[in-house]
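Presented as structure tokens, the chain that follows is alone, the form predicted together with its partner chain.
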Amino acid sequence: MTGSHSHATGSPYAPHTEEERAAMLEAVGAEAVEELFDIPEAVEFDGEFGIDARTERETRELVRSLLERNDDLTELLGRGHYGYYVPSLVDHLADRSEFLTSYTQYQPEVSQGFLQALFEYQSLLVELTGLEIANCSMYDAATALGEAATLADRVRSTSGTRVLVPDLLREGRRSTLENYVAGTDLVVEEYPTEDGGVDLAALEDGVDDEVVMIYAENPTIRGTIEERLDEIGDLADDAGALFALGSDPIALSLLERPVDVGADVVVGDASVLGLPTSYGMGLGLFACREDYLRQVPGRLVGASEDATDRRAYTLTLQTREQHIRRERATSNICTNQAWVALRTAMHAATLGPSGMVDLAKRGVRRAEDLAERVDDLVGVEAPVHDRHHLREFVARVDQPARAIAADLEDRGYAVHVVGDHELQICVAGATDEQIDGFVEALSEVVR
């Protein structure tokens, strides 16, 4: 019981002493706490879950020993989740308990700090996308895509039902999107890609007045950079459909501005900045044109004034939200990823615009360098796609990809298998030393 509070049993976080408990019971006129529960006998439970209580130290040790069972691999993994180095100050500042332990800012007078941070996060995305509005977070890229489709459903000018997505779309995003549109009459359809990018001719053939939204990603899930986004924007425009673009803050620091290619909505995972690798936990980026102001899903922070006319921030346009509008809300989202948005804003601020642009440029250079190096190996061809790449690329291997990946894992490296003879390799968070080690390991494995 080292380190425990005196409460030998019960919740270590309930502060009642025996005396206090007795006094409180007396005040409410009960002899025992049990009397306060109004539960019919038939549904009473005996409290025996069969879960052992532990000391804080034992609990830490339990989790530590469990997670220690994970293999210690160098991850060259990406495809929507990245392990960029997060500066230490992000942890130290975001972990300040005022940020961590506060509720949604329904009482803005005592929440100004968080509201301002979220306002700054929104502003960061406005600069990155060129669009006028960014909400202050969705869950992740997949759910943000789903919300984009329901937005398209609400604002559509046609009676159409078609939502077009690339055939390369990651299954998790595709499937989540399907769930989000399940309650609408929208249908999700694929359009083909060619050499890792949108097959524009085929897309054009597939677009008609029934199209409500066209979705594309830049970079694509295979790390390639799209070259004709503006034409997709035109296609969507002509069809009266929304053009939704998937991207992230690092890519957006360097690549074409969404507004410049006609994007109406930008979604994606903003936690490429701010979160370390965390088994897929993310931060749904959601930005759109001002036209959709009253139809945006999620929370918005706005500037206002207080009673003394000083600048103050507050959640605004809440009549879009479920707690007020109920079944007519623009989304069911309530708790979102505010604290992750805070981290993303902090990481971006630490980098500054020059650091962000540099990080993106390095992502291009290092991916291309690594592709070149593995291409030099016998039995490996990279990149498979004749495109520019950002931070990851697909390589073709003569031997079965699955076997190669398993051998690499034995040597301490994790890569994606994306085809029978295709690996995908990501440089995002890897150090130069790790990349050197990987090339060495790969050269042994394909030998």
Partner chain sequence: QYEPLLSEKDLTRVEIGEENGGDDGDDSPLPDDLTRDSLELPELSEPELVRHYTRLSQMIYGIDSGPYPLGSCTMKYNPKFTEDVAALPDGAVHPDRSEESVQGTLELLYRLQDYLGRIGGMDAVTLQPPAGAAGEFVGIRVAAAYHEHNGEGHRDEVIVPESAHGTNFASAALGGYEVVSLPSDDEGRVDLEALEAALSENTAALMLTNPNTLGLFERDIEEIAEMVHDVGGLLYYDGANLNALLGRARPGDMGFDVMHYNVHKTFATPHGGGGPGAGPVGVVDELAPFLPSPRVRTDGDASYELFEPEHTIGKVHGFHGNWLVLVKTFAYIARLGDEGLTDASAKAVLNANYLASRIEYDVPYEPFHHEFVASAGDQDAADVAKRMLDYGVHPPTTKWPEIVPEALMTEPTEVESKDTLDRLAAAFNAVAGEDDATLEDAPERTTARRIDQTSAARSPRLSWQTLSEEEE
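Show the form predicted alone, please, because up to now only the form predicted together with its partner chain has appeared in this conversation.
Just the single chain follows, nothing else.
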């Protein structure tokens, strides 16, 4: 270390001497460092962990006994959390040490394998969306939506501040979006939906020159397919606003390409491939038109050539504030979900194009079949919405929905309660035997 003072008593990371610390405390009017922190006594560390020492075998037994207290339920939950089967090949490849122990791929000379995998992930999203640019992941769908709103604020051709989202938008995504725009002039407003889809007439009435971005989802949170996306895109285009669409790779393999309905940005959760149901952890996808290339948040992997003219991959156009001047940064997002993106790319490659289409079609067919079987039960109407569905649907029950869900849970099945008399049922990842068992259980509890 350099300097006129000795830092022998400090650490390389906080190399201040006692005299320097005392001078700083005096400058802020504090007598001790502890006064700078407001730590509740109940959680303040007193030097003792209060954990009994155990052998490895005892610890394993304790953990096993705790895990056995979890309910062993067949989950038909959905609403953003889908338990598609992940091939064992994905686990075996992704668990290789060069992937698990990898840090951000700042050094391309030692990261070509991982960088190529991320480039393939980006290429997958470009092919599915029809948009020219995709980054190599965001935290999750909610943060991707927040980044789409701030991108729209930067590139908009209108001077407005309104971000329009459907009233069906799940609470977590709406909350994250609100947090993202809190430091801007943007305001988030809802537009109504009807029968599980966008109320286009009401949306048209609400669009004006102050709208910066219109956001829609396909499929919706209730599993319905939005059939008038091109008209939503036209509304956004006429208002000089961006059209952002929320979706996922499985849905995109079957539904209209976002670029063909006028979408400028596509966000969503790509971890429907590569991850089992993870209850919060996800993989945010972000794709957009090439016009917005230098406004894309996060990281992009690019392809180039090395000194020997061989194809080479490297991180490029990193526009976060850690890498460029803060006033020119597009986002302060500090990391991504590279390992999860790797798993998604592996899962997609394992399925192949036809396999992804088959998986999506299976989600449509099985949801339709289950809705018909459920609708045959006395006291149940399914689906509630007279629309096409993908992997999930809402059913109306005559009895209180919470009571039905509780009785189903006693029989080993978990479903969402989405209204006083509405249940949401998802087939993603469920086996035929599990679906048969669910129908039998439901028939018993609605009698």
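Under this definition, the rigid core comprises the largest set of C-alpha atoms superposing within 1.5 Å between the forms. Numbering follows the first chain given and starts at 1. Since we're looking at a predicted model, the values are computed, not measured.
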Any chance the CA of T17 moves 2 angstroms or more between these two forms, core superposed?
-> yes
Quick one: once the rigid core is lined up, does R57 have its C-alpha move by 2 Å or more between these two forms?
-> yes
Once you lay the two forms on top of each other by their rigid core, how far has the C-alpha of D46 moved between these two forms, in Å?
-> 7.9
Supposing the core is put in the same place in both forms, how far has the CA of E68 shifted between these two forms, in Å?
-> 2.4
